[in-house]
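In the block that follows, a single chain appears as structure tokens, in the form predicted on its own.
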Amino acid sequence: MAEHIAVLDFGSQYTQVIARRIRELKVLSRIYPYNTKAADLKQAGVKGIILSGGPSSVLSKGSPRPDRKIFQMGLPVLGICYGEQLMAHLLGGKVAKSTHREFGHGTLTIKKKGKLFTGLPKKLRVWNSHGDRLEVLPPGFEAIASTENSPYATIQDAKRNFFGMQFHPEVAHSEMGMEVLGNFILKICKCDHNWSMANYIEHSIKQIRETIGDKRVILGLSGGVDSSVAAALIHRAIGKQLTCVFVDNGLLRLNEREQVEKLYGDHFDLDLRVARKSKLFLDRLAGVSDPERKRKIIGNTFVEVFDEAVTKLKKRGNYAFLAQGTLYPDVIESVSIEGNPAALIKSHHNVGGLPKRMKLKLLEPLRELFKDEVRELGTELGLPKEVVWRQPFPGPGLGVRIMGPIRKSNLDVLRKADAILHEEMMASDLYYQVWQSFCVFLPVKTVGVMGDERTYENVVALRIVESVDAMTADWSRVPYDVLRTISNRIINEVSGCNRVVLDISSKPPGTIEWE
């Protein structure tokens, strides 16, 4: 396997942020389970290890711990806060509480550079965030950083190339962090500059061919980033061997089914089959309320239908893989280890489920990238802007933008009121400055004036959010003449609805999706 960085997750919130950092740095990270074995390490070509954060505590009783055989292996280890604690603590160190926890800025005063602070000023700020501390060295080490609370700050044995550090420098608060650790991956682990999309392109390519051979892959096309990525990036391997199936499940935006046929047919003369089974959703939909409820008949639905558009592709042809547009946090999320540390693992729609029943092997070209770097590629394989800066569109479709029952005249309204929106966040040059932005159909209906009649109509609410991952997100604050212009044109354009309100609510406490 190509050569990279391991990172052993303990559960901290920061792990795929320091996997992410390791590849800005253009060398290649996996993240592992804490309890990886060595020798699987090993045989995976692993150059260093990095041993995260995490929520326990070293003096807990059942915290989780590491194959000890990871630091007979001769390669390069960091711990970060649990990570360094961790460390000490196998190799004969003492850790205790600290009568002064850190959380939050802190000064690094920087006794001894050494490899890992090369090229850095001796004092650094840096975000701390641990209870407990690491009171005596095990042998071998001498510390060559501390911080006002902490005296072994960053610890080193410079002989075996193992380092710890009690801050994060991962997160975008801790100063020149991304030097330190480019010195730790670089001048320490010796890592060569060589994970690149190019490479990636070049190298997924050759293995979708060896996979494929002369078989057929069939993948179920959405329009959104990901599944037009791997679409895009399969087509490029193997061209009219792979067959895109899209689903018309009636809860698509204005004009979406079109769009897509015109971009995928046309444009990347994909072979490409649509469902169009609007009216068995929307039958199957009537008088459903509960959105967990909607969601299931929704999902359910999707997979009957694809299914069966399935089955009839194999009988006319030699199809042998169902390829999926997977990304590296669902593989994590999706991961699930007794004991695993982290505080929320959940399954991923997009990781298992399906093949089984189709009988049909898995292709994941998408895998090993986070969603940035899978826009990367997108960009490279030439896809437009409009679908690889695409903003997040909910499986369910606007199944889950209707509160309530789900109407056609419902719908309707919806989907005007929602392409209005796009196209002012477009004109005023917001759309791709937000996360996302979308009209809400609200089960209510008030009193308006139109002309001189009294109207009672539906409320559509405006949905604009700012977010990096959307763990978190905040109310966009869109310009007053922007909201102005959307809200009259709705009232004025779209029949049905009389009232158009804005959802300044943070995430949290509210969800960005309002079901």
Contents of the next structure:
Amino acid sequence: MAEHIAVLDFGSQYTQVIARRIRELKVLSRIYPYNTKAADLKQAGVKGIILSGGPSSVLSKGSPRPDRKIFQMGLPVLGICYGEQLMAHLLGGKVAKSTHREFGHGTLTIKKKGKLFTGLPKKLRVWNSHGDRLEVLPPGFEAIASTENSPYATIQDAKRNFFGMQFHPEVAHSEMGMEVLGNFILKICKCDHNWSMANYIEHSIKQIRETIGDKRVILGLSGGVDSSVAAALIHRAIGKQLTCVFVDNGLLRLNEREQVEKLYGDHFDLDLRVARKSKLFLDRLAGVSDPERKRKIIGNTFVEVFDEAVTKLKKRGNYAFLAQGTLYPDVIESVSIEGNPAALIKSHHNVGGLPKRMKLKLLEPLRELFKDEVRELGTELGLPKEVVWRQPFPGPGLGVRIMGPIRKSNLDVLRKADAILHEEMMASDLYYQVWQSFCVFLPVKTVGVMGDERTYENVVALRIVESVDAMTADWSRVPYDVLRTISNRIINEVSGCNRVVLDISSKPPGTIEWE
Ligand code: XMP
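Switching from the form predicted on its own: structure of the form predicted together with ligand XMP?
Let's see the whole complex now, leading with the same chain.
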């Protein structure tokens, strides 16, 4: 591997955030298990070492320790939080149990800038999260910054280029944390800017090819950002050894299946199998109003259909892997006392339990990346903006946007209304500015008048929200003129709807979806 920074993982939830910050500095890094041998790091071309934080206490028996020889390699070392305490403890200092945890914001007062704090102001707001405290510095070390609760918030041995900090420079709440990391990585380790998305793609492709060999891969393509980018990347690596399965559950938006077929089948020349199962889904949903039952039926039927598609494929080819577009935020890192940090997968995906049952291995090429990086990757791979910046769409699709029982006629009304909303959001340049914009079908009939005729039709609600993470949301202040055009067009162009209403509820207490 080319020159890089080694991040030794002691199980912090921020380890991947450190790696991500290093990518932002355009420098190559790699996360290693905490006990990787110094000789292996040397051979791999490491230029500096970061010891991550972690949930353990250096005072506990069996807490994770690095190979002590990493301190004899002549390489700069930066210990963060648990990493700092470890370094101090292993190099002859003393760590003690603190009477209280230092958690949250603190003010860092810099006493000596040295190489680490070059170009930074004297005081910084930083984010702390640690229990133990350093009491005696190891030989050769000095304190260069303090916080309200700790005289040893940052320590250094300038001769050996060893640094330790109790705060987390990698998190967004730490002011100028990027500059601190930048000083360590660029000035102290003297790393070159050798990371780029193009290189990352090249590296991933190589890895995917090595992992897959001559086997085949199945991927459940939903058309969403994550599965689309995973498909494009794996396809670039292994071409026709990848087969994507797209399930038409009858709850898709207007022309959605056709668009997927056109983009992936025709444009990307991907081996795409479309399971046309709308009748099966809609039959099973007939007469069901309860949102949770709808979700269950849709989820279970999806698993069944996907399972069937996989079984069929496995009979015909050497399929050994199931690919998923799992991102880093979907992965929970945890550390076990004796073993290496283990990664657990949140089973929020419909296919969460499938790989085991299907005797397939998992391939997750995006699991180190954050959403914005996945978007950058997708763009670099040539996916269009409409895919890369697509708004979220729930797995159960329009099934949870039709209140009451799902009927084909209601779906038709919702699809047409939703397509008009989409067109107008695009035309007014608002589509990419909001978090989500969609229509909800209300099975409520109201009276209207069209021309000389009295009408008695359904209501469509507009749900347009702004959010950063879907945990909270506010309704979008869409200009009246745009709302007027949307409403006029829906009422005039969609038969079966004579009234459009606007949802002005925030989340909480409302949710984004209506079901
Ligand atoms: P709520 O309605 O809970 O939605 O405020 C938060 C975000 O999650 C999406 N959502 C779902 N996504 N399966 C999904 O894949 C679901 O069952 C589901 N329900 C809600 C919703 O669109 C919003 O972005």
